[in-house]
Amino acid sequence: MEPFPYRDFELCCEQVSLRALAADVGTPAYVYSKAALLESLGAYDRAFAEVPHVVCYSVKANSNLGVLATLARAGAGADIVSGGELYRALRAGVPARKIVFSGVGKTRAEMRAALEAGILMVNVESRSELRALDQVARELGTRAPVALRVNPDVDPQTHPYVATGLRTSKFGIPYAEALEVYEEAAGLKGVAVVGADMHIGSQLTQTAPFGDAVARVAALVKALRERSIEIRLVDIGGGLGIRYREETPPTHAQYARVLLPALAELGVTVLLEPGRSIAGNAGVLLTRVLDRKDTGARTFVVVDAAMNDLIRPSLYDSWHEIRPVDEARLGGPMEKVDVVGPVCESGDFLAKDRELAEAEEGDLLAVMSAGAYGFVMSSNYNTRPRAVEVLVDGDRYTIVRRRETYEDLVAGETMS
């Protein structure tokens, strides 16, 4: 399914014209396809059908309540990394028994809230966190269901900012120390050891790193069982990449085919934490051309979306395809341009040295593959209101987050 086709010479989201949408809600706007979200979620369920599993959508990729509720109604759980994401997941209708709490630096208040909610599992990142969680659980008169996040020291072959499974990473417990820490956990009165966890990175486009990491975790589970520490949940993380440009990531089925033999042998319930691969290509950032500027050295297309709306190009030097909403532009002249925003930074760009169909003032452009790590990483830099978010379902759409107002931007501030 193509969630963003051209229909009657206009780029659409499902059956909704992006030109008509922009006329109603304005720009910049994040636009998400409900069908695309559900298709990717369903692809995971089909791929892992032969083992008990829960798809715990990674909330950090796109935490809009409309997106979360859509996935929750389709059976998804949630992978969270903060108390705020716990609040969002529960409010969106994700059952607590399908929530796993990951991430470095959980506060005691966040631990308490997670245990009081009755979540499925806490992925523990260090010995000190394990001991703090034990204390919190005992204070509440309960036992915390835990997995240790084990760092398998596998090179994910991805951008260093999103690699999480190497020894140099801040994440996880070193593989060599895992047995010892598990034995300590098994002796704590406020802890119930139920699982093992790994996550090696994001935007992975090869299956080999996943296979290597799961093999190491499977060996650990067997060693734990020899020590009478029974593991019934194995969290294999997320990280499956998407196509931004010329990448050829594995399909959900290919990904599962590499991992299932080792997982099926363990007889565990498999937890998955996909984020980008569910939301990434389900969304675009819709923006309007404000101006053109030719300095003699470069041609700039100035749009109303900026680095505060989509920071990935500035932060990661990432590449997003940019399509004209008017299909007729594709038959016209091409030009090499920088697509830039109004923010007062030289690093404010959405594309550099890009060969694009010639765009004029007032044209609408769609920045593709912006459904993950787009709005969630946006800010109010330069006192810019954050974009509106829209969820499309067939020929209908809903504003799932209104555009901020100037009054919103100063709410909570005072003048002494």
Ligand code: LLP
The other form holds:
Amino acid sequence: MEPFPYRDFELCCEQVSLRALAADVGTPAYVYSKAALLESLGAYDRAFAEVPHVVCYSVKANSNLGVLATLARAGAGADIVSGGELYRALRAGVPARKIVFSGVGKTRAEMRAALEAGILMVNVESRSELRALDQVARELGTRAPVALRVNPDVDPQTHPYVATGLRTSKFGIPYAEALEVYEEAAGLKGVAVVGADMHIGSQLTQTAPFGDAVARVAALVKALRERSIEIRLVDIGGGLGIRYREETPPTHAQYARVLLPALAELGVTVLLEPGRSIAGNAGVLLTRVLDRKDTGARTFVVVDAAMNDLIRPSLYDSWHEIRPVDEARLGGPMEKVDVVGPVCESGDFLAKDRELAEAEEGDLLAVMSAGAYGFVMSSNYNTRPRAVEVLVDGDRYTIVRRRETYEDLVAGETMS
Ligand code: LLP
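Okay, that's the form predicted on its own, but what's the structure of the form predicted together with the named molecule?
Below: every chain and molecule of the assembly, starting with the one above.
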């Protein structure tokens, strides 16, 4: 399925023309395809069908309530990393018993809220966090269902900012210490050990690091069982990559095929935390050309979306394909340009040295693969209202978040 096809010479999201959409809702706009979201979720379900499993969609990738509710209605759970994400997941109708809480630096208030909601599992990142959680749970007169996030120390071969399973990263409990921390956990009155957890990084394009990491976690689960510590949930994290340019990430089925033998043998319920591979290619950032500038040294196409809307190119040097909404442009001349926004920084670019079909003032461009880590990482820098978000379903669409107004931007501020 192509969620963003050209129809009648116009780029569409499903059956909705992006030109018509821009005329209705303005630009910049994030546009998401409901069918694409559901297709990836369904592919995970089919790939892992032979074991009990829950796809706990990683809310951080795209936390819009419309997106979350779409996935929740199709049976997804949620992987959250903050009290705010807990609030969103519950608001969107994700059942608490399908929510896992990951992340370094959980506050006691966040722990309390998660336990009060009755979530499935807290993924504990350190011995001191384990002790804090034990205390919070006992104060509430309950037991916290716990997994330890173990750091399997494998190299995910991805961008250093999104590699998390190396010994040098801040995440998880070192593999060599895991047994000892589990033994302490098993003795705590406020804690019920239920699972084991890992997450080694994001945008992985090979299966081998996942396979190595799962093998290490499986060995740990067996060692725990020998010590009568029963693990019934294994959370294998997220991280499956997507195609931005020429990457060839594993398919859902290939990913599952590598991991299933070890997981099936354990007889556990498998939890998955995919984010990017569900939302990434389900969304685009739609933007309009404001100006063209030729400085002699370079040609700039100035658009109305900027680094505050999509920070990935500036922050990680990420490459996002840019397509003209008007298909006829593809038959015309090409030129090498920088696509930049109006923010006052030279780091404000969406593409650099990019061979693109010539675009004129007023043209619409779609920045592809922007459904994950796009809107959620946007900011109000330069007092720019954040973009409108739209969810398309067939030939209809819903504004799932309205564009911010200037009043919204100053709402929490006072002058004295
Ligand atoms: N679980 C945990 C514990 C995570 O830390 C993450 C992502 C995920 C699951 C979901 O990973 P995914 O399936 O989306 O790869 N802002 C960066 C990506 C940061 C990823 C952080 N953790 C980017 O734009 O590339």
